[in-house]
Amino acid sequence: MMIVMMIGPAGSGKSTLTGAYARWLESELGARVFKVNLDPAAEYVPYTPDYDVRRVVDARRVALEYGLGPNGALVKSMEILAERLDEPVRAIEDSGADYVIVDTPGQMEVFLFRDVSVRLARALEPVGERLCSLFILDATAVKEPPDYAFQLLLAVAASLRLDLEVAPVLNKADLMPASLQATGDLHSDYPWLSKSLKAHRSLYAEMLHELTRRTLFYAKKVRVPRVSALKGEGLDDLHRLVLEMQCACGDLT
């Protein structure tokens, strides 16, 4: 059983990619896929979850019960989920699937910045043959080099935070500005990114330049797949990356 966690900023296309990748695995490989929705505030997910956290905790009900606003309800929902992680973990363990895709909450910070993410990763490690994560970079959110640098830093920080093999995936690549030379790999992009950040002449860009320079030490070189979840493009490259992450050799280039 290969377990893949989808993480990334709100609107990056985690749920759409979860559905698209699951359909690709089923149609191209005949694989048994178990899809997990961990977003307690999701109004709609573009796939049918095999495990839906909203059966355990629903952010709307939490908001009413505790008198909280939307963000407070999400945080409280994550606290409740953290105490009941045995339920989704048991469902995954009993699924008998070849692949499990875990679609994490849309608001990345309520999941990744709280201990529920680390506790989930530790609980899932002994369940499958391999556990990895894909950090979904949103090409449409990249208007200037500092925007791109910030997303790359988040991807590396997520890997260190979860202590997992985390690889970036560039989603909505068909909508990326043609002038942007982004590959999704910090090592490959650093020469032009460093030059662009220096030329940007803002304190924000100056800070990001220093951070990206230091982050090179912690980032793995990786051949980043460029995908369009909405169009179903690039999924074979994404799957090749997942297989490489499954390999013990650790070479993602």
Ligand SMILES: Nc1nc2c(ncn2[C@@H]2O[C@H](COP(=O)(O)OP(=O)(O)OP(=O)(O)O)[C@@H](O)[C@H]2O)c(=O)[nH]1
Given for the second form:
Amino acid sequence: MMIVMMIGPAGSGKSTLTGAYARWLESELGARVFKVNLDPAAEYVPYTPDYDVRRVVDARRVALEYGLGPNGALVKSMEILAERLDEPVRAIEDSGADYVIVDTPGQMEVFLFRDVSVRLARALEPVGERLCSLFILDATAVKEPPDYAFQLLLAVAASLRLDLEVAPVLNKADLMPASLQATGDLHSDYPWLSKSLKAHRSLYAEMLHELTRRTLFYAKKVRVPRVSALKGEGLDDLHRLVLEMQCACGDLT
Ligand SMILES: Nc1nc2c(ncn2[C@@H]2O[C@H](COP(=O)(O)OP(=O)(O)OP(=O)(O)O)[C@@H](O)[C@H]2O)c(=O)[nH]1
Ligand SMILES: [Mg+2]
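Return one more block: the form predicted together with the named molecule, after the form predicted on its own shown previously.
Now the full complex is given, and it begins with the chain already shown.
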């Protein structure tokens, strides 16, 4: 069983890609795929989850019960989920699927940079033959170099925080003009990103420039697949990357 965790900024396409990649695995490989929705605040999920965390904790009910706003309710929901992780873990274990795709909450910082994600990663590690994570980058952010640099930094931070193999994926490639030279790999993007951040002339861009330069030390060089979850394009390339992560050969270039 291969477990793939989809993480990434709000709206980058985690849920759309979960559905698209699952359909691709089923139709191209005849694989048995188990789809997990771990977002307690999801109003709409563009696939039919085989396990839905909203059965255990629903952010809307939590908001009413504890008198919280939407963000406070999500934080509380994550605290509740952290104590009940055995339920999704057991469902995944029992599924007997070839591939498990775990779609995580849109409020990435509440999930990723809190204890719950690390606990989940450690609980899932012994379940599958291999656990890896895809960091979904939103290609439309490339138009604003500081926003794009920030996403690349988050991808590296996520990998270190989870202590997992986390590979970036550039999604929404269908919206990316061919002239934009972004690859999604910090090492390859650094030369043009550095120039663009310098030209931006803001303290924010200056800080990001300094951080990206230093983060190169922690970032692995990766060949990043360009996909369109919406159009179902680039999924064969994405799958090759997942297989490379599975064989743990350590070279994702
Ligand atoms: N053009 C285009 N739109 C996409 C693509 N992938 C996702 N979208 C759109 O982007 C929006 C957000 O997609 P979601 O899949 O909900 O993103 P998410 O990361 O799960 O969002 P949250 O869970 O709310 O953080 C939706 O309107 C999708 O239709 C893509 O490859 N191309
Ligand atoms: Mg989502």
